[in-house]
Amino acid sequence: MRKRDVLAVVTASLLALAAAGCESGSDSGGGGSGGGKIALLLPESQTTRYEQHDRPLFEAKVKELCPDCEVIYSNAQQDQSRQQQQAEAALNNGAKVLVLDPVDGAAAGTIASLAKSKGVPVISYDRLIQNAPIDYYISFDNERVGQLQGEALVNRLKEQGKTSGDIVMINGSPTDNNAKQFNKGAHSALDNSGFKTVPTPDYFTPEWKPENAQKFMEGQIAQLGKDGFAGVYAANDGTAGGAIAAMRAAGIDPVPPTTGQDAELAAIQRIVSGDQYMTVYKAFKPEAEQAATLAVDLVKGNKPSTGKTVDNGSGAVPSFLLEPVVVNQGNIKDTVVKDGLYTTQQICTSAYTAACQAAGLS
């Protein structure tokens, strides 16, 4: 063989070996810079945060950290069977990590166990997956959320000169473990406050639907009377909106202090106008970006430490727990506006111009 031909063969062999090495490093996921598929499985769209904030923030952070990674996105629309199918499809499609916000925290254990059997790590996002092997949990201190809601409500009622009376309690979905934690935290603030929560046993709103909360509140107004309750504990902004709609339809004016959660735009506007007293702002950006960062780490074979754990019934789960913040009329500028969640222009539409001026927002 001529010298020129030998050189060509050697060069070709070296190039082939280099290419094979690149493919091996990319597929291994063992701390390299290659990409992989990450499944983001969200539970529903009744709560506006998931489509408007969590999904785009998560996808943008993954793209920033891992341009070669692919996000497989699904929304279960509050259907546990659909979420099971979506998770199975993602695993069959080669997902290396599942970021799962469960429709039903208990039933989602089946998904976590399936992923475990395939060696795919699971991040329980926002809602805790119960009694199943999961790798990480990212959320807020949910009992603290309920406690903040209860404390804010009691403090507001006392500011109004009230020290006793009924508080209509509207909890979240009975299948959502977070709803149970909010409820527990709220009771820690309400039970020894001098006020009484009604009805007994506690009412949990099917699927978190505002229309279900509205129908329930209509029944409470009929039973208690328009002046028969001092305030309303609503677990989130959707249920608060339903309760307020029922009160308005019944001619209750002013609406008694009503709590919320999630800092939805409509809720912020109701706070500006005085219809809703407060909401709990859970900064979606750090939560979604922490989940994305962790997912990319796991794709690359890294396992960060958290410093905190939460017991999900199957063991101590390494956890990232973020701090919730109360938002009322006095700190809208310093919270949701300052963080860029909404602009004053988005909040202060024509219907809220006068209210925004009175609240110092425009």
The other form holds:
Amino acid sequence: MRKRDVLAVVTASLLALAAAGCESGSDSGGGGSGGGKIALLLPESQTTRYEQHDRPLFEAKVKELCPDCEVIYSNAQQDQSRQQQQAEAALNNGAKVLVLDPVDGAAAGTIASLAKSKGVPVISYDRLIQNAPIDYYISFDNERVGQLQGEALVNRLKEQGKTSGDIVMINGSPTDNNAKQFNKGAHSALDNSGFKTVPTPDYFTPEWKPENAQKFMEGQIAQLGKDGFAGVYAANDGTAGGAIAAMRAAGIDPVPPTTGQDAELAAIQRIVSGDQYMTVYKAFKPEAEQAATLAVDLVKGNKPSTGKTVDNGSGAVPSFLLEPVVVNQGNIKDTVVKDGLYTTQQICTSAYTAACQAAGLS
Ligand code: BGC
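Right, the form predicted alone is done; let's see the coordinates for the form predicted in complex with beta-D-glucopyranose.
In what comes next, the whole complex appears, and the chain from above leads the way.
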């Protein structure tokens, strides 16, 4: 009896599936709808931007511009070989465009070359794919990001009456081309400022992991002493969070000026409470929407011009580069709140009530 029931259910499901298959087959049978599959391949999810902003903004814009398009989404969780597999799967699945934010900008060249061999255009998203043929690059002026961080830090220290001392420098992942650009921009502001970055050579945080930054900072505190440094250059909010946790655990209070990037909610709250000095806001909406618009254009066979190019070691890549913005206590309202990234209610949870009032946020 039971077996027969199961069989009946299975048969019914198979029939339903076959019917659905026929239906969708006849629906798309006309073709020419202008749709197609677009792969969005993001690098990790410990940094909140990817799942909270980049992905939903990209998907919504594709849906708006091309209801017949489908986004194949994958997140590599910081694993380059996983990203390679995800890209291969997307290509096998019929992706007509790859929008790729590489875990490893150099190793991702293999993905770009594979796509090229299949005639599939590649958009390098936020991070540059190096030494391989790619069609477009969409990002921010990343050297400028580093420069803004460095300048803000020096200005803050000068406001505090300091003109010299060590700045502990915590850079991003050694496999991310952006990390090198942030570093270059930061050095342009920090070198010859009177302050000195430590250690030498520069430290780059494996996989951008906050816990790696935290461990590194613990080592620096042990070496330099609790009062042995004037400030901390952290390349993004995740690494800033790690560094601040290490300083707090060592009993450093208040923590010296510390930089960041991404305008993560936790970082905005640390800025409100005074634990982090600044972050760099890179508006996710124009970046994700530019990528989506371009991907849809490519699916439809259009190749828009950009006006700018960036050399990725394999040639001049048509590029869109957006402008980053500094966020500190004084302009949270005029930047991330105004842009609708967060409401003041989201920022000013009960733990931040007093700090929010003092900062004029509530
Ligand atoms: C991005 C940053 C991000 C970092 C870690 C960089 O390439 O530009 O916004 O914080 O990667 O994912």
